[in-house]
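Shown next as structure tokens: one chain only, the form predicted alone.
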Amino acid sequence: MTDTASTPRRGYGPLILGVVLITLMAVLPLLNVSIPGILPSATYEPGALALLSLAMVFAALALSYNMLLGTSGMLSFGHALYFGAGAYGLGIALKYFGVPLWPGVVIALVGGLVIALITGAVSMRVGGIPFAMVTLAFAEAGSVLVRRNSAVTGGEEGLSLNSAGVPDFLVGVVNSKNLYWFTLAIFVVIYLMSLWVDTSRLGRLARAVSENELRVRVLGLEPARAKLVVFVIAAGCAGLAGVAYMLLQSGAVPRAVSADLTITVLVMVVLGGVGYRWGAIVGGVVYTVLDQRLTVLAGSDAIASLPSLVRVPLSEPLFLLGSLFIVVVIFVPGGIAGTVDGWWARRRRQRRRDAIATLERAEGASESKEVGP
């Protein structure tokens, strides 16, 4: 009666403790909370709404990447170039077509689609690490397109964003609040598609996939078919994502579409935790504070004035990240969810053992007392 009972209320736990976390999410640009360290200013001043906001893109970049790595089991090079496309389709609506915000955010999401359900459908011909080398060329080719057609998308300088456009409530530092917010809900949908992915019959069909196609394919199921479903999903939200990264920097560069962006990514989500939203939420997030704050750090007298020896490594943030990653492959292979993940199950296990230890002694002290005297 008691497991019947509490089951439910198990179930209901992380819906809880997710409900209470995006409301702490929402209300915290009306506080003030410091971490120093960690956030440039206190909570409710642009500075760090702005990198909050960042940090939230990311999260929900690496979340999308994470539908194809953690759940259909697809290592792609070219995920960036969706995010790209939500970026650099926006802008391109509202400066060449003039149209306002939202018409701008539904061609930017319906071209990146198209283009995700073309370069999916070629890459998918082949799997492994071929398909990781036909992604990897979908990105690169868009990379030179955006770079070489500079009328179009400013090459090199990047696309600025016209403003004209977008409501005045999301426009300049005065309205970081709202920024925040708008990202704060993008984030929000993109989980929750992530979530629906995960539990849906298309999620576990696309992880047996993963697993064994062959073992799909003899029970008459269509494995490519899942998985390119997968793979348009994952890449819409990735240009949503696009879409408030371009809101929030007013403006996009050519590297939001390389594979450079894509192997960040990828970062983030074996630094979380392959197969872990919450992980790879946990990735995107700590690895865009550490981008800021290291380079921060890196051009502070403290370090200008260590030992050449010191000072050198320590003044760029990209090795101390990658000497990160290293720790984290070797050290801990499953990421941040997995290693929770992992002391979690341990410690219920032990928690388990002891009760039944504890029952069959309790047994043998009552088999003892009936034999007794």
Second form
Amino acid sequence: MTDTASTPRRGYGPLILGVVLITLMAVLPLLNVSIPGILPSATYEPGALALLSLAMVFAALALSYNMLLGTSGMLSFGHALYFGAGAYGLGIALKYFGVPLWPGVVIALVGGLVIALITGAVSMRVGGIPFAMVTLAFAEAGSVLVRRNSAVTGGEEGLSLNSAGVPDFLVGVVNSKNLYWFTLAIFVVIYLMSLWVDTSRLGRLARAVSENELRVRVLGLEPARAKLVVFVIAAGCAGLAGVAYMLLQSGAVPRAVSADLTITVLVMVVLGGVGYRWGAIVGGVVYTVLDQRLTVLAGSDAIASLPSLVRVPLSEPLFLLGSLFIVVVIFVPGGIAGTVDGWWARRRRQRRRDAIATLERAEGASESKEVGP
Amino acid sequence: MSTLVLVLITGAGLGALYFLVASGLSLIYGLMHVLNFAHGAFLTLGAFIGWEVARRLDTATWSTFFVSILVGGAVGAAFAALTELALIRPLYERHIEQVLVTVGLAFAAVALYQGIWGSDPIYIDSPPWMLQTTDVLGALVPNTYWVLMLAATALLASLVIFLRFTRYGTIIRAGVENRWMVTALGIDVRRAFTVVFAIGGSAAGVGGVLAGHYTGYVSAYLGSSLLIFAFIITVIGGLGSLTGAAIASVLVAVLQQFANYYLGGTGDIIVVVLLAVVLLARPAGLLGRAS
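Can you switch from the form predicted alone and show the form predicted in complex with the partner chain instead?
Up next: the whole complex, starting with the chain shown before.
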């Protein structure tokens, strides 16, 4: 959606930064870092690791959603369907087929991709806002199926993970660190997918379609296929994030397939900045942490002692997040990443202008000296 | 035979309820190209305030029922008009942002309702007659369905009269047809936007009160579940077409009831299948124009 996100990066700067950040994230469970107010405990303890892992799952999900909204300009309200397909697919494969973890992951992903291909192809019969409604309807059907067929999915109670097929090092609170690293690995995979989509011919085509579909068609390219492929890839990444979620939470609840979740991811992406990969990540992390912290705040004594006119809104995290979202959409259209990026660009331009001005002044000074008597 | 009659009549009644929600959505989309996710929030607020009023008056009488309907409609209209003025108007012509703002509003509103009225359903009283049944060809039809049908018919009739015979109605119809032309003629379409939002909101508010009587309770999630069916109906009927919305409402609801009775509670799935079929055959919907 923005020029900066689409231009290929030059130099090794971003690569080095990425490697440093991932290394930092990877050694975090081995360090004793406390960030009071943000993390519930020191980073080596399960509480903080669980929150960080969840934040990474949602950051990954937001990245996959950014492929739709940011790269291809598709406003989907059904993305949770594929996340849920990953989570429930893995759960069902482990529980009813009795397969080990890895084949289970493959079954979940393939199942999710098939669903994405069918629903995506039908939804793309329409575009724009109707597309949003249709994807919402499909996700709702998925949600209803999950809720109704309690014999398979556990219904409202949710589906618990059958840990028999899962390797021991990925089960339980004692293995929070391993789960954290597993999630980090999945996050990196999804980031690389997102990077590839954005920089590949496919991503460029999808981006071009979102800007001017007619023009792309006049050039003899096929916009529909490119959009569908991006849709299916994004769904596959969401499914992978769902797999990580299932392992992390040792279970899935119907909320994982609901329109609510899609809307939550949409809020993350818009909050972070549509079209920016790092924006989606920041949005996912900020949202997850805010949601958890606000929930803790809502239950605190300080809030309980307030008069009800102030207490009721403050004790509803979703009310605060929804209001924040409205404010961001109206007043900060680029989200976090867009604002920072705009600020950077302005600063760079200003510096260049300053440099030119200094140069000119210096030139002017030397010229006047030569002309002088 | 009596089951068939029952399914048909309850389907039509449920369709009436859907129409109360879908008509506003369809009008708003037709004129402004705004997908209004906050429509469910208008409906739920109407239901809650209607219930609050009924609770303070003598419950379960007809006069209370009518007062709560009026209040629900007024509250829905006010909320919707305020939404249009404060949130939609500043984002003029930026459709995605407009959708996002209504999503945020729906998000925040449901959470706020939960904070105020709790997340458990609140069971409500209806006038005794509404809880009884009427015998139609051997089928015992709950009387709520008649009320729903009456309300939807009244809404459809008044909307048609408003759109055909008033100045604003003409502006709105012309705006749906070709908005730029209307603007070029020197008419301020933006006022029509607020009017359309208020009409949609009042229909949703009335729908909320009636939905409360239909399900027997009000809850913070009342609107969200109806909203999804309303979306499906507006797509099937053809976006922006009021008649399409009316036909699709009844079609969807009857089909849904049929599937629920005869195909083991698969109503919701059948509706989505119908949506897929309609999209594959006629992407613009039953009465929609190809874009």
